[in-house]
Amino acid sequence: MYDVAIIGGGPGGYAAALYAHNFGLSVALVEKDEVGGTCLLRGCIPAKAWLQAAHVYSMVKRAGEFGVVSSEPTVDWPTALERKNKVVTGLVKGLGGLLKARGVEVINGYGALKDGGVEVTATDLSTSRLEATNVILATGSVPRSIPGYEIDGNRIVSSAHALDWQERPERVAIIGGGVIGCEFASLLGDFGSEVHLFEALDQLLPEMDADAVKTLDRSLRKKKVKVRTSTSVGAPEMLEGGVRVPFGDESVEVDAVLVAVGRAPVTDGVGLELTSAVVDRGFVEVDLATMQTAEPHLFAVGDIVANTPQLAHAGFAEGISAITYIATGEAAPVDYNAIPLVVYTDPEVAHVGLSETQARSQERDITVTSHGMRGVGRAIIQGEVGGIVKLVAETDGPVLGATVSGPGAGEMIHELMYTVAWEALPEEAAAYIHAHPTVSEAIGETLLSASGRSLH
């Protein structure tokens, strides 16, 4: 009898599974594939990679502005992949060995709820059952695909295919401009493949801010990327070696159509069906407090509880609070409005709390301050001067959100996350210096003019 089976060894399944140890928790984790889930295996690492590879592309190409002199650089595609097949089996090793050195048994299995407990699958097809006092799901998610555009792992394809190819693509279409989507676009557009991305709404990252959004709209029209937006694809049709996409009156024609339109949970198959908990669509529903169920000790978490955010640092906090609820009844809630959400483009688009178009829809007396990098002196000698920090403040109140483009701001974004978690007041964040020169002093900057009292 464990103290928490957990199914599914994704980002919120082993980091519950890690946290355990912190309560003297014996822990069993069940997983079909290898630990790491999406995130690691077919997601955040390897695309993040890729894109690693695409920003050292980049800056070989730019390097005469800077005065270095050398050849016009040439993509090592197959050498690029192994890098990323390196990092992802060293991560993967990484944690496995981080789990036994923590006392959790990992069974290599397909785990399902059964009359109270939890059946696991070999690959042979044998069963075994796992008695555990509360059960953790965290079976995560898959590409969602449309109507006409089947998946076939060749010219359709989702993220995870467009992460192995074995060779540089010529010409995609990419259908959906959320965060998937124009991180492709932007490593397939430094590595000078012909692409053509669609979205259907009015503009790309359509949560994210529209003032922050066009910095990336210029980019990517600036590496040759063909954006368009407001625009919806008809059926495709297969020609002999690539695909034919039309839109509107007009078509594109390219060698593969990478879809991504959202993730959809993983929840069917599971024995959900068997208990009482809530299911909305796939999405489980919980008490955000604790992460449990309708079915008292069934605790789900990730992608598939309803209604809160798909990132992999949303799932590891949730699996901390089914842990840390579990082992002393004590709730402990994520935070989901101090949750930063970061796209990984060049530049990168970073957002924490709400949006302007947010705390307007809500009806908030807000004031609204942002700052451009132009004038921000290590941006200047990084040549990466497109970009901005803005910031969404009640008026006479706290900071509520906030955003930033530009380079590092996947880093520059965390400043601004306690300074929205701790319901900071502009002139109490702006009391603090920043370092001179760095890029980060445009939040200081931008903190400054949003107390009343702005410097340059």
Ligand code: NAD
Second form
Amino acid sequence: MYDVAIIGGGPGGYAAALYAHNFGLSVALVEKDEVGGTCLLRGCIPAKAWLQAAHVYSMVKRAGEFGVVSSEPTVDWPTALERKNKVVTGLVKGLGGLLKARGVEVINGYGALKDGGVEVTATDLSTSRLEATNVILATGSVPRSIPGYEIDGNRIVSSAHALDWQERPERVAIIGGGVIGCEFASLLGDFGSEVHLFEALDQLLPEMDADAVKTLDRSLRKKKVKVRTSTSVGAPEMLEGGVRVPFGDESVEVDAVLVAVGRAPVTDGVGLELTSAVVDRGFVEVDLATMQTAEPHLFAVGDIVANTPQLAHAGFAEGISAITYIATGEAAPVDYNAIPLVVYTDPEVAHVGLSETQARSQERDITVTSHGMRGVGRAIIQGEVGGIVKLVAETDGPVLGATVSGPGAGEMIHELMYTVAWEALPEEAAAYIHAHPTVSEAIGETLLSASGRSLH
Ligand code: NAD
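Based on the form predicted on its own presented above, generate the structure block for the form predicted in complex with the named molecule.
Full complex below, order starting with the chain above.
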């Protein structure tokens, strides 16, 4: 009898498994594939490896600007793919070692809830049963598609396939200008592919601050990405050597279509119907203070949880929250308001807390302050001056939210995460001096302006 059985070895599941050692809980982790989940195997990590290759390529192309003489770089796609694979296998191996060191029993097979325990079906279809006092469901998500665009892994692909393209596609249509769509448009644009990016709503990254997205939009257009917002595509036409994607009265012909219109939770076939857990359109409803479902001793974490962001780090936090409650009986809720979202495009766009639009729709009395990167020494040195810092603060009150676009935005957002989480007043945070020269000085300047003073 284990204290905890976990179904799914992605960020939510493996974080729960690793964290359990703090309380001496015995853990079985059931995984049908390798441990690591979407994030490690076919999501965050491999995507960032490709983005890094694209970044190096575009920096080398710009070398002359910095007085560094180099010949025109070319992309060695197989080597970049191999490096991406090495990064992934290294991390998967490391995670396996860590789970072992923490005494987690990793069981290979398909897990499903049954009679209060977990039934595991191995690849040879033999079944075994696990008894556990608590079960955490962490089965993750899969890419969604739209009618007419059934994913075949060849011409119509999901991000998982695109991460394993064996050669650089010459012409790609990307449907969906959300996080995945923008990241792929950025890297493929850097690599010189012809990219058509279609977004149904009126801006890319619709949830993000419009001014921050403008810097990304400009950069994508500079990479010759054809960005089409407020545009829906019609049914595709399969051609001899590609796909025709119609929109309005026009169409484009491409080698492949990447569908990036969101991800669906994986909750069918895991035995939830045999429990009292509430499932709404595939998402599991939980008490967000404890991650507990309506079924006693059944918890859910990660991309399957209703009304929470589908982010690896949200999954980590939920795994930790569930384990803490199981071990101590004390609720340790995730502060969803302070979970940063980072889009790893060039330039990066990052956000935490309330956006200006959200704050206005809640009729909050807010003051919005922003600062561009153009005068920031370190950004000028790096040759990356497109970007802004934007703070949303309650008028005469604390910082409620922040967006940063520009070089290193994904790292810089974390100081604002603390500012938001700790409800700091702009003047309190502005009292501390950022090292010079850093891009982060833009945050110091914005905080100073938000407190009614300014320096530069
Ligand atoms: P998403 O929800 O971020 O974006 C989907 C986009 O597709 C939206 O902008 C939507 O308006 C658009 N769309 C939907 N139907 C459309 C249509 N028919 N035509 C044109 N546009 C359409 O989803 P995603 O980019 O697929 O990412 C899936 C999940 O994975 C998200 O929750 C995302 O946060 C997560 N993810 C996060 C990161 C990161 O944190 N850097 C990276 C990749 C994925």
